[in-house]
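As structure tokens, one chain now follows by itself in the form predicted alone.
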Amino acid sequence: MTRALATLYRLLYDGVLCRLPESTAIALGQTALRLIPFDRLGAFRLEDPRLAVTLGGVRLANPLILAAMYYDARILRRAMGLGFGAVTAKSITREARPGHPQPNLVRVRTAAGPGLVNCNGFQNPGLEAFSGMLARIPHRAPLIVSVAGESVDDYVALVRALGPLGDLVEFNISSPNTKLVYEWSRRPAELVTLLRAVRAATTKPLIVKLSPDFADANEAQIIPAALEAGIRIVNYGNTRRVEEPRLSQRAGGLSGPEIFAGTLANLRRTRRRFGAELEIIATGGVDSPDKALELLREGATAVGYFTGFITRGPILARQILERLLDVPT
């Protein structure tokens, strides 16, 4: 059944979705997620106590995390039933943001496989509207709320408001398609104040979302500052900034299998440097069971992905979990 669903989705993606304009394909996919109860189909889930992990003291049924991209309450509710150990809501800002004008997403074909480049620009409904939606979502799986701000006050206000509505809180200092948060990684010395203020604003486990574009600063300054502030989880990482003339901003964040090698290298180096005192969500380039397995073997606490959810379909989570159970203990 798993193989048949994977083949069916591959035919749909290659034969239909890839032939549509990106904006049309996105609208079609999101409408399907909202309206069709995929989450009621047991084929997408695999429940086994051997798969369980803990992240920041929170129990996850398995180590797979749907990375941040959706803020629609209906989609988040569906996603919690599609086999993930946790689901991340899209980064929310204090005020609503329309995002960058279209085209803000394009497909890319690389030697490693299909990927995406986006310059979404943090399109989101803002704190007040999102809080109202989030309060109505039952947590079928742990929910990670993600926040992004221009100032320390922004982050503190967001974390205080959204922390009680999530199981963990991720704060984004790494999105490459807007100066809103990317600049934080350029000023690691100033992050100490931010990290301490955010840690004091909530009792929920905190996750720092790092950029692969600042590997040296991450290792030398940002991660040590997080540990000093009492933050023990990093999400390494985000998309990689690239030039892309088809986008309205002429540049954006690359995701997909092309960035997997970087994710693996960053994980290995970070685990080697910081050892067991740090929990690491390895995100970037996962589109197959073997890639997820390799990251976990190299020391990832959990594995996040989103582009693989689009290019390989919702059945990818089930495929990965079956592969993990096949590995001899």
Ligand SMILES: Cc1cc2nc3c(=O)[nH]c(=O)nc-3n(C[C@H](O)[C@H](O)[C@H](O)COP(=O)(O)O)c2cc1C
Contents of the next structure:
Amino acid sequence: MTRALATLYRLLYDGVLCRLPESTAIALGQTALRLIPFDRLGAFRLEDPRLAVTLGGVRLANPLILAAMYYDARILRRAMGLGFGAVTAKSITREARPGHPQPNLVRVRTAAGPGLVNCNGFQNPGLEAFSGMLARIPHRAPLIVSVAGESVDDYVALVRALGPLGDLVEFNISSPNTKLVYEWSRRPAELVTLLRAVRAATTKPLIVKLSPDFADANEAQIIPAALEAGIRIVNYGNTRRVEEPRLSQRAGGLSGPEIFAGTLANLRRTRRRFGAELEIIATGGVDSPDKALELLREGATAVGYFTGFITRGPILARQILERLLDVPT
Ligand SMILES: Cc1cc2nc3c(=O)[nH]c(=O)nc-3n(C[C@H](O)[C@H](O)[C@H](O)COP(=O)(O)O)c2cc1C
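Same protein, the form predicted together with this ligand this time rather than the form predicted alone?
After this comes the whole thing, all chains and molecules, with the earlier chain placed first.
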């Protein structure tokens, strides 16, 4: 059944979705997710107590996390029933943002497989509207809220307001599409103040989402500063910045299998250097059960993905979970 659904989705992706302009394919995919109750079909989930992990003290039914991209309440709710151990909401800013003009997302065919480059620019409804939507979502799986700001004040206000509505709070200092957050990784000294202020603003477990573009600063300054501030979880990480002339901003964040080798290398180094004191969500390029398994074997506490959800379909979570249970313990 799982294999048949995976094959069917590949046919749909290659035969239909890939032939449509990206913006039409996205609109179609999101409408389908909103309207069709895929989550009521048990086929996408696999429940087994052996899969459970804890992240920042929160129990996840399994180590798979849908990475940040969706803010629509109906989609987030649906995703919670599609096999993920936790679901991350899109990064929210204090004020609503329209995002960058179209085209802000393009497909790429790399040697490693199908990926995306986006310059979404934080299209989101803003703190007030999003808080209202979130309050109505039952947490069938833990919800990770994500915040993005320009100043320490922004992050503190966002974390104070959204912290109570999520089970964990991720703060984004790594999306490459706006100066808004990417610049934080270039200013590790100021980041120390931010980390401490954010830690003081919520009692929820905090996750710092890192950029693969700043490996040296991450490991020499940012992770030590996070640990010092009492933040024990990193998500390594976000998309990799690339030039892309088809996008309105002429550059964007690359996601999908092309960045997997970097994710694995970053995880290995970080785990070796910081040992068990750090919990690591390894995100970037996972689009198969083998890749997820490799990251978990290399010491990831949990594995995140977004592009694989689009290119391999919602059945990917179930495929990974079946593979994890095959592993001799
Ligand atoms: C269209 C799009 C929008 C995204 N929006 C966010 C976001 O709001 N906040 C964030 O932290 N990451 C965002 N990401 C990054 C993903 O959460 C993830 O870290 C990245 O795509 C790498 O994982 P993947 O290769 O599995 O997609 C976005 C990615 C894409 C493709």
